[in-house]
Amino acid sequence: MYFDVLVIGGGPAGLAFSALASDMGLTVGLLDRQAKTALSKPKNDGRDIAVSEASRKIMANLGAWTMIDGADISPIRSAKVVDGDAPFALNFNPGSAGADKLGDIISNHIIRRVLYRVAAQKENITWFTGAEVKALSRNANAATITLADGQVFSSQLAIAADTRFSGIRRDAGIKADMHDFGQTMVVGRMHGTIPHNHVAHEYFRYDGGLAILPLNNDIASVVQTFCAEQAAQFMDMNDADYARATQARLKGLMGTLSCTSKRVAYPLVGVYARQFYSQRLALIGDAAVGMHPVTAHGFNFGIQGVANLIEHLRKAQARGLSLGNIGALKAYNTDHRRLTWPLYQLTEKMVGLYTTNTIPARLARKAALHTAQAALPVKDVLMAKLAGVPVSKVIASKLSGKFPVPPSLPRF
């Protein structure tokens, strides 16, 4: 069976790519090893995603954003980063970049559900669920996928969207750098008696990381990172003990805590493919770049990479070239590396520094935060990118004094 494009993986990146490819008039074969009900009605996996303005626009253009209930969208009004027990905090206030928020938080399963709904409406997509890929072969003319049940599919281009541990990437001989952070993330929703005012917090504590993702109604997704042994202890606690232990770690920031969801644990492994393409093959989503959640950029990199690849395929199509045109794939590779490589490297180095508790490391952490706080133009450019404000507008506004630098947020 022949398709213009074969997409392996029905996660957010695979679904978004399939929908956009269908809009180009391409025939798409979408393969996933899960059952169709698992794709159409994804279970709540405990993860909440920080969606940047650029990613929101892509979802809006897909028609997915309007499918999300407004009550399920929680704005991030500002953010702060704290090292250990230091009183100093690195503050991110989008007002200094001319915006009213840094982004929005949406549950991962809701994002998956609406992207499935978008893809399911496309006539050019043929679904193959419960499909286990046995082999991938490629030549100058086509990419061919063979399933475990013997079915064979060919296409101009194959897309690997099969998680950060991508079997397609491995079968294609594309190397990837993997970094096991030696940590496990424990995440669950909690209600606090003190309003969080939609401020996100990132604590680099000496006894493990701790983050607050503000949700509506003074509920927050509380993310804690520990070594596997400690994570198991926190997962084994009953809700009351877990709430007390987390409340102590937060030093009362959210007041009295109570659990509003079950807890979920995930080992933390970062992945960066050496290249995002090969002959008749492109990597997207976590198959290309799997981020540590500390920067909340995994989903954003994934969907922005999809839009980037689609744009290069459109250009190839307009010139009458094959979708597997190596020039188009190289251009995607260059653009996506430019977008992701600096932050991936910074994240790896930052997490390494902030999980090392030697005296020199602690001093270096504090110096890094003070330096970053002083570098206001750099912060404002970063916030502009998150909030979708043109960087040129931010620079011009700074020069004119239109957006005054706000005072620091209250310390704790």
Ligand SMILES: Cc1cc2nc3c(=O)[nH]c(=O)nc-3n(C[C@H](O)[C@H](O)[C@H](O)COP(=O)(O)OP(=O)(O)OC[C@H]3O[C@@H](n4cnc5c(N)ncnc54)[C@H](O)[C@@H]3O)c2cc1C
The other form holds:
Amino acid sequence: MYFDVLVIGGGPAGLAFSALASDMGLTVGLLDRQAKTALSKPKNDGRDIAVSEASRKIMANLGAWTMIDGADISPIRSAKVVDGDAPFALNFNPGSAGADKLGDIISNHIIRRVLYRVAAQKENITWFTGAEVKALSRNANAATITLADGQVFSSQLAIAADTRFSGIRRDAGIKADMHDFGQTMVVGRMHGTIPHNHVAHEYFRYDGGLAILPLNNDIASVVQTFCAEQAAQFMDMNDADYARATQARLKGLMGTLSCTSKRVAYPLVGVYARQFYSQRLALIGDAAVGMHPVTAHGFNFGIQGVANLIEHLRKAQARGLSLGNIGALKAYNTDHRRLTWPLYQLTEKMVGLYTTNTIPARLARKAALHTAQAALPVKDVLMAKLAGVPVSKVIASKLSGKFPVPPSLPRF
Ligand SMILES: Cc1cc2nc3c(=O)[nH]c(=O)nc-3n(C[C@H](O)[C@H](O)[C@H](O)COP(=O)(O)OP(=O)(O)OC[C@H]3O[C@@H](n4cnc5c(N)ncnc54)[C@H](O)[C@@H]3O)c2cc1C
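With the form predicted on its own done, generate the form predicted together with this ligand in the same format.
Then the entire complex follows, led off by the chain already shown.
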């Protein structure tokens, strides 16, 4: 069977790409190893995703945003980053940039569900579920994939959206830099008796990271990072013990805690592909850039990369070029690296700094936070990106003196 595009992986990136490609009038073969019900009614996987304004707009253009129940969208009004138990916090207040929130939090299974619904409405997408892709081969004219059951499909272009451990990327011989952080993230929802006022908190504690993603009704997604051994202990606790232990780590920030969901553990591995394209192949989503979740950008980068690739394919199509046009794929590669590389590097460095407990590392952490608070534009550029306001607006308001005066660097 022949398609214009074959998409391997029906996660958020693969689904969004397939829907947009279908809107270009292309025939799409969408393959995922999961069963149809697992894709159409995805189970809660514990991930609560901080969605940036840019990603919200892409989802809105796809028609996916209005499919989400308002009660399932939790705004992030501001955020604080705290080093250890120090009183100093790096504050992210979008009001100073003329925005009323930093972004919205939506459960990953809801994102998957609505993107599935959008893609399911497209007539020119052919679904292959329960389909394990085993091999990819390419030549100047076509990309061909073979399934585990022996079926063979060809296309002008193949899209790898098959997780950060992409088998397609490997088949194509594309190298990737992988960083096993030797840590596991434990995520679960908890209710607190003290209102969080929709302020997100990120604590870089000496005994492991701790983040609070504020959800509606004073529930929060509590994200804790440990070494694997400790993570297993926290996963094994009953709800009451887990709530008590977490409450102690939060030092009463949310009052008395109770668990409102099951917990899920994620081993942390960052991945950055050396190239996001090859002959008749493009990598998208985590297959291109698998971020450490601490800076909340894996999904955001994924969907922005999809919009970017579609734009370049549209231009190639308008010029009568093949979808596998190498110039279009190179342009996507350049744009997506420009978007993702700085934050990927920053995240790697930051996590490195916060998983080292030597005295110089602790001092460097404090200096980094104070510098980020004081320095233009490190913090402000990140905030502008999340809130979707022009960086120039943030800088102008800071220069006009409407910004709080940054504290001077601490003396150690
Ligand atoms: C705890 C946690 C919190 C996070 N928080 C945030 C956040 O706040 N903000 C943010 O932007 N991102 C966040 N992320 C990252 C985000 O969840 C991912 O970046 C995103 O889900 C990746 O989507 P994807 O479509 O690339 O891949 P996936 O969702 O991994 O989907 C890949 C699909 O490919 C299929 N597949 C794989 N191999 C094959 C094969 N051989 N044959 C057929 N099918 C195959 C799989 O079945 C799967 O359906 C978080 C991640 C974690 C773990």
